[in-house]
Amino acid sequence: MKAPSLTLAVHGGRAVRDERRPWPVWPVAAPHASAALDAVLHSASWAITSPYRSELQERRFARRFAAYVGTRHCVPTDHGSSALLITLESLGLRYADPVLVPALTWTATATAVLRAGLVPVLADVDPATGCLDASAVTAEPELGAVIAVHWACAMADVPAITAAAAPLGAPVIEDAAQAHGARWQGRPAGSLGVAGCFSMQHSKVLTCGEGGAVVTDDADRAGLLQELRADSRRYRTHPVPGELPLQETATTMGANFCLSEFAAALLCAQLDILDEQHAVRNGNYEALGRLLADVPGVRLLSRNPAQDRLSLYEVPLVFDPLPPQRTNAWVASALTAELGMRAYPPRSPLSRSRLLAPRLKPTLAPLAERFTERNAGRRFPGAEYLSQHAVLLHHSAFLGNEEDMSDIADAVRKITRFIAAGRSA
């Protein structure tokens, strides 16, 4: 273990990590990703609206990802936000029905609710895990649905949340955008609620740049989801060569949220290396936990013992406590300077987010009024605590080795010693 100087790099001291040692880059292209993209380029089928020639990459990815998640069906989409939107629309709720959303999540979880004609009701999270828990559900007098978000590297207890929501008749959707491959008592994230929504955006552990998917065991819901993302069309049971593979079933009005064939082919390639990457990241995460065990005032995010497999998206380092003159934004800057890798605070809770502003859209005015009324006076101490005490590291840092973890631990130790000594900038 190194014994770094107490003079921080952000104050002109020597950094813990040698700048000549780069961190792993992201994304990491699978070995055959180029060939997969080239095959689509010369296939004359670039979208699911191409005349049918052979099995589409989108269908191949849907089949493979459903198997990976352990569900019967998968409906790919162009974005994770689209996945949330069409899943909410598939529930058949009434206009302005309330949907419970954790206050600590990306804004798309809540904006999808508004786009579906529903009202987000913000709920606090457990400060140990960053996730919604069942007590937040039982505190509500009525709900149309619940969105349980798996946050950073921890899973929400979806079975307990589902049990709490059952008396309200509220189905539970999993926002698993940060949890590809995580498991709860052997069941993959996304398979625990009525549907699971995923993002395959650039920063996610399974990515094609921009993409998404909904998984479900419900065949009727899967057909409806197909229509909702493909302008009221579903796949033909028996496609005809030269004809479009979609037919106008039109049991509902949809929109175009379809995944391209290039993105689907890339996802198929990336899926082949996902579990190998999980093994590397998770092993390094456990190593970091051991290295930080003797550092006072810093902890990794807690997880329920029922979560028997991690999927790292962002790794929170929680500083308990921080003196008034030291914010987690300052810690993030100091850690970035020591490591030469971006560390950053969590986003503000949705109750304070500039990105969640339905009042700025005239067409959302009635929902914006109800949103303001429904959330007036609510407090979110758990979400506020994590947003002010956690510092996040992207999962790509964990694709390195134990020496990289030692650098992270040494940087954290150096900063906590500086804080404990009461040094001023």
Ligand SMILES: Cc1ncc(COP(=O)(O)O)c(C=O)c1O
The other form holds:
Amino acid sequence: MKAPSLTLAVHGGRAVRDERRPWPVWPVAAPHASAALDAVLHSASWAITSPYRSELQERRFARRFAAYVGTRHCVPTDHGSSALLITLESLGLRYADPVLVPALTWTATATAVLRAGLVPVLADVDPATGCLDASAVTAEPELGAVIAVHWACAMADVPAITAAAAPLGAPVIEDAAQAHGARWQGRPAGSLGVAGCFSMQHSKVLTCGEGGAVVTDDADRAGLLQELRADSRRYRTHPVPGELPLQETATTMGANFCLSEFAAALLCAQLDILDEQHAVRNGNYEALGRLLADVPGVRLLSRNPAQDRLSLYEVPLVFDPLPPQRTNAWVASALTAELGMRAYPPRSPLSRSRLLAPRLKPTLAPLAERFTERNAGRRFPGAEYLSQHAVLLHHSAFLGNEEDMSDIADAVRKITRFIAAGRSA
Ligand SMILES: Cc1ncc(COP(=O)(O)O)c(C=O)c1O
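Okay, that was the form predicted alone. Show me the form predicted in complex with the ligand next.
Below, the chain from earlier opens the complete complex, with every other chain and molecule after it.
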């Protein structure tokens, strides 16, 4: 360990990390990504609605991602948000049915519910893991569905949540936008509920810039999902060169949430390096755990022992206790200054998020009213705790080596010592 300057970098002291040592850049393009994109560029087939020439990249990615997640089917989409929307639409619920959503998640988990004509009912999370707990489901008198979000790097206990939701007849959707490749007793995230929804947006561990996918074992649901994301059209079983690969089956009414062929080709390439990246990140995460073990006042997020593989999306460092004058936002800026890498607090719980405001959309007025009624008086101490005590690091920081982990641990130690000493500057 280096002897750190006692003055924090945020107060003008020398930073733990030399700024000439850059952090890994994200995203990391797979070695063959350029060739894959170039092949699409010259293929005369840029979309799944292009005249058919040969197997679509989108079909290839669907096959490969379903195999990765261990499900029978995958329907790619343009965003994780639309993956959630069409999955909710595939459930056949009635207008304004309540859908349980954990309070600690990105706003899209809840806005997808509203876009589907349903009402998000916010539930607290377990402060140990940041995920929905089965007891939150048991407490509800009625539910149309439950969305279990795998948060940051922890998985929700989907089998227990499914058992708790069964008496209500409520199916469980996994929001696995942050959990590609995580496993629960050997079963991949996304394969545990009736369907799993993924985001392939820029910051995610598998990315093409903007993209998404739904995985499911249910063939009927997969067919519906195809229509819901391609204006009521499904793939032809045997497309003929020159004709459109989609046919107008129209058993439901869809919209256009299709993934482009460029994005699908890029995802195929990126999928080839995902497990190598998991191995590097998870090794570094274990090293960081060891380095922080003797640092009082900070801990890594707890993991349910049933989760046997991590997929690090964001790594929460939980600072407890924090004295009243020190917020986690302050800790985040102090860490950012020490490391030259952005550390940030989690978003506020959805119960007080500015981004979840259905009343601002006149066409949502009836749902907005029910949303306010259904969530009045609910409390979220678990979500509040993490939103006020955690500081997040992006997974790209874990793609380097143990020296990087030492820098993180040194910076955390320097800050916790400063806090423990009760100093103001
Ligand atoms: C938990 C969660 N759900 C849904 C989404 C939405 O995905 P997208 O941004 O691809 O629409 C995200 C994206 O950050 C997310 O983190």
